[in-house]
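Listed next as structure tokens is one chain, alone, in the form predicted on its own.
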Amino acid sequence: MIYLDHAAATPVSEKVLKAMIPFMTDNFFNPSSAYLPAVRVRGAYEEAKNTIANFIGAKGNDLVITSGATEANALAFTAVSKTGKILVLETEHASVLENVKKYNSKTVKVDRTGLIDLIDLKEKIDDNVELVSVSLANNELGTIQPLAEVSQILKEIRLDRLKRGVTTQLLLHSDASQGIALLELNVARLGVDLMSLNAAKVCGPKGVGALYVGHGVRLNPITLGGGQERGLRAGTENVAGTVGFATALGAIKDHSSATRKKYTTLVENLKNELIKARVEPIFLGNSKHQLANFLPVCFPGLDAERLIFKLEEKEVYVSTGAACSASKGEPSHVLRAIGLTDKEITGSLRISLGVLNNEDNIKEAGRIIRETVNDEYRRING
């Protein structure tokens, strides 16, 4: 098997699994209970939260542990009042776009590479906009957004509002799920008020995420019950998952620079194989501002879904875009937003590298993909 869809899911590492098992067996206690074994479990849980928070330059009390980035995004948007507006990128993940439908929302344009149009952003921020949501890195293109620049724009608008006596809040939220494994995150430097994280993208367990909540940001709980997570997320804490998430982040913290270099080389090697195909590929995204492990590519005139099935027969696994969109059989809203034609969208693949890839299997993958593309080209053209 050659797995090239790490943007969709990553395998749980042995180190992570080993750290989690005790909290599913011997240390199974409810962390809200009063007796000593449960108190110790509570301590392990809080320590894990601190580790996750420290990874983004925050404190454990700033985090709300969730079931993943989807729930974190939904919770973040509760910061907006009934009369407030939300602005989001038109290329955001479905968990953002679907959740903001509950609010008065508008989308902000991107350019042909998926980068935010800052002029369009400025023009759309009126005095009723309370929150702007911009992903750290796009989940289909790998395009890295200039969050610090967005934050500076919002800071200037806040100052202008203050001078004019407008008291409406203006918050910046970012879904950082896709970039967490390869980018150095610091909430202060990025200037975000809310940030969503996902353990499943960093060889941690699925079903675990977190929301960073900046000081002074007020949220409304979307689940009620025992008052866990400062009353913002009721339910017995997922201790094993949180410990697994913390362990996964600890494993990547000191290796991000070397990992980026590794993926840059592997992606370049794969590109060199693909450009030998009979159909000249179009590489998507922004080459100067792109996650090092991403290689979104278009083979105009070919059917990407048919390519995927043909590659699956040879045990090479890629996708046509976000797994949640692909499962619905819908064309990618991200590729449509960057101006691709229907023909180009139909021929587009998302290739994303990760821990299961090395020089040998990338070389083999390049050969198999190239040959499969050539076979499809010959079939279509007789």
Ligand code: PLP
The other form holds:
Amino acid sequence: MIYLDHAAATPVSEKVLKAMIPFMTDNFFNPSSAYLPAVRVRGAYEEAKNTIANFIGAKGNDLVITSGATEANALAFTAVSKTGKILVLETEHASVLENVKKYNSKTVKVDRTGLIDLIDLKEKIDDNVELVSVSLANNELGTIQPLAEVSQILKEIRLDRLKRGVTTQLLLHSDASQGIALLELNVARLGVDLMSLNAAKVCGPKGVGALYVGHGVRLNPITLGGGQERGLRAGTENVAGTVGFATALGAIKDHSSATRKKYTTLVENLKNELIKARVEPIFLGNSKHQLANFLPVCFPGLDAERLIFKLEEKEVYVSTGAACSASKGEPSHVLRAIGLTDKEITGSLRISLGVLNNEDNIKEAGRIIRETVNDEYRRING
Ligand code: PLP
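Show the other one: the form predicted together with the named molecule, since we just had the form predicted on its own.
Now the full complex is given, and it begins with the chain already shown.
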């Protein structure tokens, strides 16, 4: 098979699996128990949290380990009061858009490449806005948002509020599920108060994530019980998953810039194959601010669902968009937000490269996708 959907899921590496197994077998103890073997497990858990936190320039105590990015996003929004408002990008992942429905929320526009419209953002921040949520990189386009610029805007608005005696908080949250493997992440430099992380996208286990919580940010726990995670997320800690996440991040730290280069070349090779197809592809997203492993592409006039099916027969796996919205069968809200027509949305694929790709299988994938596109073109046009 040739797997080209790393934005949806990544394989757990051998190293990660090896690190996790002891915490499900010999060291199965509950980290809250008092006896020595359990205390050792607690130590390993805290060490893993520190490793994850260090990856983003934070401390273990600043993190709440969650069951993934969906939960981390939901927990982040609890920072907002009953009267507060949330602004989110219209292209955010469903876990952001669905969770903010519980609050007074509005969306901020993006341009045709998926980049945040900073003017629209500024205009929409009234004195009731308590939180702005902007993903690090979009999960369908790979467009990387200028978080530091957003943070600077919020800083200026905070100062202005202070001068006017307005005491409403103004927090910046970022869902960093995508891009964590390829971008240098530092919470202070990015100026975020809350950041969601996702192990499943970096060759760690599924169902494990974390929320970075900046100093002074107050959250309301979603689960109550044994008081774990400083009372912010009750429930026995997922020690194996957390150790797995830390190990996965440890592997990334060594390779990040080399990996970026590798994907840039592979994506370029793939593009060069696709432009030879009988349907001229439109490459989506922002070529200057895009995750190196992303290749969102539209073949106008074709049906991407059919393409996926035809490619699947040849064991090439791509997607039409976020795995979750694709399963609902709805047209992508992301592609709609960047102004694609229904016909263009119907013809759009998301190709995302990763650890399972190399020069050879990308060359092969390019040939297979090109031939499949040509077959579909012939079927439609005779
Ligand atoms: N946010 C983004 C940007 C994602 O890509 C995903 C996963 O696809 C999620 C959130 C949800 O993550 P999880 O399924 O781990 O809760």
